[in-house]
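Here you get one chain, nothing else, as structure tokens; it is the form predicted alone.
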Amino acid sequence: MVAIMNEALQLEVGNKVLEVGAGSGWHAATIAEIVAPSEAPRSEWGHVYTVEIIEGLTEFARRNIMKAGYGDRVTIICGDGSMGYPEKAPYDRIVVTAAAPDIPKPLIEQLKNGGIMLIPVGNIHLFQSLIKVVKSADGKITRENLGGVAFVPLTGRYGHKL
């Protein structure tokens, strides 16, 4: 599901990329490897901003990046992703890993025009649809299913109320 969701992301270095559910940092660290590669100049590295609700998979998340070399590339913040990351908006790319009952209102905000959302977008009981979220140049949302998938609930003002 990584490989394919990174795939429909168009990831491309130099990217600015906001992840909703940072987990135990490893799709963060796939993401920084296609954005901010080592072998590119650091001029040129996008950056991973990704955002957990969970204190303690926050933190297990960080000690994962860390350990595995992408604490330049990634940052960790513990917070309520559905309401995105202000702070370091527009972003190229947003991906979550969680479903929402729908597509949260700051998240379009703050894709970038020219930008790439992808979301999975349902109910609780493991049933969702990843779309695929697109704004134009001219701030234009358009939107593709991409499939059946199953994701744990997004919480968060944004997500399902459990």
Given for the second form:
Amino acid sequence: MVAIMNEALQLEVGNKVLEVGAGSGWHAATIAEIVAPSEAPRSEWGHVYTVEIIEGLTEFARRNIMKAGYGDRVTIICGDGSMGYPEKAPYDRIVVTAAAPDIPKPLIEQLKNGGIMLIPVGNIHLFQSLIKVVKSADGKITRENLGGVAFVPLTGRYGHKL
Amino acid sequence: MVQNLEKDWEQLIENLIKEGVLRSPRVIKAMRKVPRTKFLPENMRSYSAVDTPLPIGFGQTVSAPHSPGLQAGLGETWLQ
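Right, the form predicted alone is done, so what does the form predicted together with its partner chain look like?
The next block holds the full complex; its first chain is the one shown before.
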């Protein structure tokens, strides 16, 4: 899934990326290596902001990311990522790593014109659709269904009520 | 069994390239540079290069690297 999503995100060096759901921190670190490659000058580096709602996982992800050497390119925030992270918005790319009931409005608002968002949307008792949201240069939204996926549920204000 | 996790990870990357999942040089490079092993709880590390989601505690999972070979039975559906 990480391979599929990183290809579909069309990440570029210098991109500012928001991830909703840090989990282990692995996906964020792979994104960081693409938008801020270790061998590129720091002045060209992008950055990954990843929001995790579970406190214990936030610590787990933070430790993993520091140990792997990506602490300077990934910021881990403990909070409700279903509302995005307005403090650093807008983002070139947004990737949601949990299944949402619908696309949260704040995430669409926090996506830059010309930006791409990937989000699994749908019922949590079956599989969901991986939706690619593209915001055009003039702010128009188009959605494309990339196929079925199975994720853990997104929780929080715009998440599933469990 | 003595495992060579680095070799297994490389094998997985090569499979993902062969299957057409990994295509862009920079995504491939990042997958090589950041193996999943370091992000797993200790008891899961030997499964790092197995192409499936793995438990990381708190009822959550870490995503599978991903091979479409896993799409079994659900049409275009991938496991996370």
